[in-house]
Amino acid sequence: MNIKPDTARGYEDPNSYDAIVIGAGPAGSSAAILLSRAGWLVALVEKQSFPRRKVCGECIAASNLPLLDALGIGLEFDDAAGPELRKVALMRGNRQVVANLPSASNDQYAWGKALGREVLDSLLLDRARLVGVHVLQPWSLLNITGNVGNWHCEIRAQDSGVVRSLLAPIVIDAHGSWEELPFARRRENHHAVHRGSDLLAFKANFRHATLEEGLLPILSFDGGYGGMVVAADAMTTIACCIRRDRLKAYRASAPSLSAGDVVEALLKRACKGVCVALHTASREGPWLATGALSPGIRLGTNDGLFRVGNAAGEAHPVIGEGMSMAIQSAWLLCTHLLTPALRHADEIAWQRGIVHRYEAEWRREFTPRLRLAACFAHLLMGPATAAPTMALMRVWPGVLTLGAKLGGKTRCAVDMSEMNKLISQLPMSAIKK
């Protein structure tokens, strides 16, 4: 490796890197930090300016906290995040079932917290810059050509329109769910046809809400599901997903309201817990909306790119494991990329071997979460299934605790001994950065 990117540092080609990462969300920034700390020359391309709000449930499970600490933002995250999440609730209509969340086995990182993406993403990106990642922001990817070991990425500055061509033997795809990237078009374009069953996502922040600190409610209503959480500065976040056909029907009954206002009114009617929590609250900023969601696995395209985060696969957000899968998938990939014993002279064979091992590990670790999330989401959305599900939870609230455990709240896909071994192999200068 060691293709050098910056002539100001005495290197030959300012456009050549060891790896190019597309997307600076939790997955992309985590991967860039790990590779840069190991001495790789990394370009991180992000088309949005930070900080920026993003539709996201904002929960960070306890299983991720050791990883954030190892990335170098543990203290900053702990200071900025909301209270520890110790209980989970299921809310539907006038009913509410509360259960304990499971604690992680590591006493230092026993409970998850919530933090807005505008803060988390900025913390990670600042850390990436600090450890030497070449951040190109806001730049968008125009085209990607080449193949394994010889990629050419054409990018354009959003403000000036300047175009550059970056070269690297490795490209890591960490784009978000709704990005339209050149290599994403190789897959079926699920945005082209609108279906009534499409899930549209909404999010809003509220001041002075009365949601109990440490409580993580899951919301169930006909045609959708959602959640509430208290994040930084006592800000309450509400995020939900709703079927397109149901939203259309709700909007038809209130044509003068925006989609966000319709969703807010719906949640207050459908879940008494939302109405109570927002009784004295004021919304900060507009409702954000995006979609349609496309849960499922996106690995296995055989195009030579490494994929992390939502570019690798996406679960229904009802279990709040999106950021867990993003951060942990970046660690899984980098563990393979940075294992010296796997490296050999044949670049193409080396990368293909890593793709095979990484994708097998990804599927083993995350496919159960995708299946659990899909099952739970459909139980909560369906009028015929939601009521029996609520009745079951009232009799056995421990099912919620078990579901949280099976959903990955306490289990990290990254082997901690491998993580510590990986960090110990980094140069001392990189660890101190």
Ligand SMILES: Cc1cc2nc3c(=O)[nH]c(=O)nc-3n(C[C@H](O)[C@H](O)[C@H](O)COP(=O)(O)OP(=O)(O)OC[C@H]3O[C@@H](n4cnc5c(N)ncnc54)[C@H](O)[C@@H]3O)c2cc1C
Given for the second form:
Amino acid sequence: MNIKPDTARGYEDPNSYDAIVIGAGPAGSSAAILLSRAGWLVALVEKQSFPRRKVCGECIAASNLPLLDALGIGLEFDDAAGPELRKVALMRGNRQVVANLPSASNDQYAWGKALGREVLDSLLLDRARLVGVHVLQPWSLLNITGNVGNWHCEIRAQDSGVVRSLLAPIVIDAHGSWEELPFARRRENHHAVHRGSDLLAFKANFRHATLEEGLLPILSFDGGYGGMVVAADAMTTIACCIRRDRLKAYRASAPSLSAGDVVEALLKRACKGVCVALHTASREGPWLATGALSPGIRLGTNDGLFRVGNAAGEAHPVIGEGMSMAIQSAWLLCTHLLTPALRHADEIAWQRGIVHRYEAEWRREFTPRLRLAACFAHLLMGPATAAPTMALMRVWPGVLTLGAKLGGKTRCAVDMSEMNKLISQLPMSAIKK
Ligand SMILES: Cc1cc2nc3c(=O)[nH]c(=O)nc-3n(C[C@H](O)[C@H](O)[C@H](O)COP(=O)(O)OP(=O)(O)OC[C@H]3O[C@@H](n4cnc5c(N)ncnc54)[C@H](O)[C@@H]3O)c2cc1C
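What's the form predicted in complex with the ligand like, now that we've got the form predicted on its own?
Following is the full complex, with the preceding chain placed first.
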């Protein structure tokens, strides 16, 4: 076996690592921090310079707060994030239903909060650097060759164009899902064929909005859904998804407007709550867009790579659980990678065993969220289903509370006792970091 956690640092080949992680979103940085703290030599390759804004509703569910603490950014997150999210609303047309969000059982981490990705992702990446991760940024993965136990990752510096080859027995794909990896065969043509039903995602930040602090409204409109929240520094974030065919039709009626402006006008028209909240607001920066989204599970490829975060699977963002799944899937994988009892003299058998366990666990924990999110998303987007859904919620607003609970707002997929055991096993030198 190539991995020697206690002696890995000091390999003679400067391009050789115990693990290479692709992508420094919440999934990649979490995985890199955990492995590095256990003494592994880790390279983290990120193509963009940070801080960078990103399309995201920016709500971190309460279930992740103990994990952020254990990763070493709990205090910074708490200081920087917006107010505690205690209520959820559903807004459509002139109507609005409000319900309580469920609180997590641990009083210390009872409520989720929102924080801009330009801050959250930088906090995690800075932490990764601090614990010894070798961060290559802005470097982009070009190609992966080799096989389990002996991977070669070709990467290119975004600014100078210099190309390097990194070697490691393990590669963790955390590159998200909204950009194609140059060599990816399994999703070939995914973005090449445009379908009317494709979901395009948008996000913008607003100052001086009047959205109630601590309220998390879900927006429903024909052909899409979205959310609003007060995040850090009283900045309101609006993020939404809209079908390509609906956006095209809306744009045709306002050809002089940018896609973002069309989306903003649509949201104000379709949800009175947005119009009221943004009445006095001014937008900070441009609308960001990404897509098409591809909700679904991407595990089971049998190509020997480990996948975490959106690279492993993606729920419709209507439930705002993507970052939970990113951070928690990284934990699940690393728990297996770091469990001494699972070690096997045969590198390939060891990695295959872990893929098997991790993927089974991933499906058990996250597939129900994906299904719930898909169901809710389609109910809210469909003109024929959205009105009855709204009517149901008005009679039983508790369904919103239950939906948030089932969607994972308070349930952490990571076994806390396993996590504590893992941390107590880390070498003292790693803990001091
Ligand atoms: C409209 C919308 C609203 C959302 N709202 C929420 C919410 O409120 N709460 C929530 O929890 N989730 C939300 N999500 C989901 C959340 O944004 C994602 O699930 C989350 O970002 C996934 O994290 P990740 O680490 O897997 O991937 P990402 O955050 O996408 O990070 C991947 C990283 O990999 C890098 N990368 C890509 N290709 C390469 C390459 N070739 N080489 C090197 N680096 C590469 C990228 O630059 C990026 O930094 C929302 C999503 C959308 C679309």
